[in-house]
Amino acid sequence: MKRKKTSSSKVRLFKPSFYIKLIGVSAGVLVLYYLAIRQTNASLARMLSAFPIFFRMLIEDFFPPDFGYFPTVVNQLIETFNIALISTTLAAVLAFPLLFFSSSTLNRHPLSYGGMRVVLTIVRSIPNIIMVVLMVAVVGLGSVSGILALMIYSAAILIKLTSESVESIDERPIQAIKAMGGNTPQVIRYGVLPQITPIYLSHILYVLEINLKASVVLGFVGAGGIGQLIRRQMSLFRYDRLGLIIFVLFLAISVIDYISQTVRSRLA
């Protein structure tokens, strides 16, 4: 009997075109990194040499913290939290009716849907610090300018996040309500709200976390709160007080992040 010849062929995991694309993409990324390094004059040696100076400053200037300054820090921290809380609450109230106009599932009119998406894109493209500078020019220095700036930006974020969730909800309850002769308010009340309410609350808590951290930065440009206190102590070179502020801020943000994540995990 003649034995059948078996041809052993190598099994290729990827096609040759995949390796060509991989090399091309890798080369493009390396070129971008090279251009970024040249544009920013980045130097690894200079960055590494800064670490000993940084650690020496932490040990010699930041410690021991000035714990006598603790009541002032807590007072400004409460103001910062209030700015974040009020701005997030106002943003949630403002965003809730508008998110239905920015969802293609509920808003079938191309002009209003497209116009809403363009407005949201414009608002989100403006950095918070630019927004608060504009509000300072309108209402002056203080917490009100920070609240208005964060409210506008947070409303755009909430509308963007939640409208995408509306577009991915189960449409079977909506179709059933429409088949029974339900109008648009009834569709929203009984078909949409039960599905998006937990998601919307989760997004509100997430935006609250963002606003708490953003309000610290906005204090540098006159929005009040603990950011303004940090700027003042830096100008006075009181790094012992600055170390206390950073420590208290770290503890506060960690606690709020933990609480927010716990609540959001239960809402999911």
The other form holds:
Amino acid sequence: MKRKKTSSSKVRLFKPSFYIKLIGVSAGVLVLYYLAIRQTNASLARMLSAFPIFFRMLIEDFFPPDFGYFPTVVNQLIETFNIALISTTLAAVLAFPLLFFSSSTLNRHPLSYGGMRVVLTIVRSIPNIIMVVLMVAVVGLGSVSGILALMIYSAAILIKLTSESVESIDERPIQAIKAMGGNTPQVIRYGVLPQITPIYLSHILYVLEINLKASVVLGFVGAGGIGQLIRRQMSLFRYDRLGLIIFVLFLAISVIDYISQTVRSRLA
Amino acid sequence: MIEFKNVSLRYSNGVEALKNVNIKINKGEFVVIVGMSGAGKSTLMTCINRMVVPTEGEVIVDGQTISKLKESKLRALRTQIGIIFQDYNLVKRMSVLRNVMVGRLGHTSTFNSLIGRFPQADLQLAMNNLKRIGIDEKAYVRADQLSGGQQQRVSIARVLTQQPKVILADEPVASLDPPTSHQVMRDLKRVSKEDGLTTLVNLHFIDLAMEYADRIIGMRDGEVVFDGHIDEVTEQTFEEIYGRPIREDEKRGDAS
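Given the form predicted on its own above, I would also like to look at the protein as it appears in the form predicted in complex with its partner chain.
Let us now look at the entire complex, which starts with that chain.
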């Protein structure tokens, strides 16, 4: 059978206006790059010239690491991990009820929904370093300030991540439960929770990973743990100890990331 | 049991979904509603549990005029009306038995249902209903492990566990293949007869309608154009309901 000729004019894959848009957007992005390079004075030569210095520092100052310092490092690492663990757990408990107020599927009340969203955006827009500095001012140096700051910050992340999952769940079982006379708590318990629990657990683990790294940084500004140790050794120019700390951190974070990712891939 | 008195329904977009519908369905009848898509079959059904409200007329279910019911009474009424959906609407990550227990939620206190404490009698009821449709060996399997036909039969068990007076089934076999469709329809008819339930089924396959209905209601453009006992129905009747000759794809095919 011969192919039927539909039209004599040429068929283009894209509309002509698409090419104009493409050129426009590309030009805009290039201008942004140009401005960025001018503003920051970035030059390839300067970036490359930094590498030999960096390399020399690695070899001469960091090696050999001071392995005698190992027990102290592990001790502080455990504190850092505990800060991350406690703040993540508290965040998970705090975020759970708020989750349902901040998803449009369940909370149809525009005022409380909108209010929730605004508060969450504000909390997330404060960098957690600033949060810790504030907390240190309130409760003083040490791990409690780190725990508080991380808890607030990661609760906001958890709510944000999971409420989006709540909004994309299968609504048909919910419809069924409502039609059978189930009330809102029952709809949440039997229609929503079974669908989001694995997602929520997976997000909690992910936030634990983030918090572990964040609590290292936060220790630097006075929230206890291994971060505080790094700061102290740096100001003493003990790069051999710093080398050991970085090495131990690398191992610990890799192991925890691996465990967390394995568990999360099973949950999904 | 269910009565429509001069019911009309116009959606906000101006579509007249129901035009002056008058029907009376008796207790224990197995009624199949046929008609092309857009004829108003689904709207007729959703009027019965007040998912939509008619613009005119009254719907009376079990002696209660449902448009006048308050919210709390409406929930009580909805526990009396079991629904079977085209897409089964099971919670996929939950076990079959827990899905069936969803049918008990309307009869369970909020607190007990939240902590997952159900009376042993209710669990027995759920398990027994799974046995009745022959799927009890899957009780602890997750719902998404089951085939479409099995999932629809689980949803029949769920409806039975609700112990309703009325079952509404909206295109229950539209997503299933011919042999499975017959099995689901057979199970549905058998259990609703055993429990003396009033059952309304929307179907667009005329051979399934002929085989399982006690009574057929035909709809076209929002109007009831046929209402009669199955003995009065021939293929001619369907051509009158559809307003055109019957096509081959409007038959589901044999059970074998």
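In this text, the rigid core denotes the largest set of C-alpha atoms whose superposition between the two forms falls within 1.5 Å. On a predicted model such as this, the values are computed, not experimentally measured, just so you know. Positions refer to the first chain, counted from 1.
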Is_shifted Ile20 between the two forms (CA, 2 Å cut-off, rigid core): yes
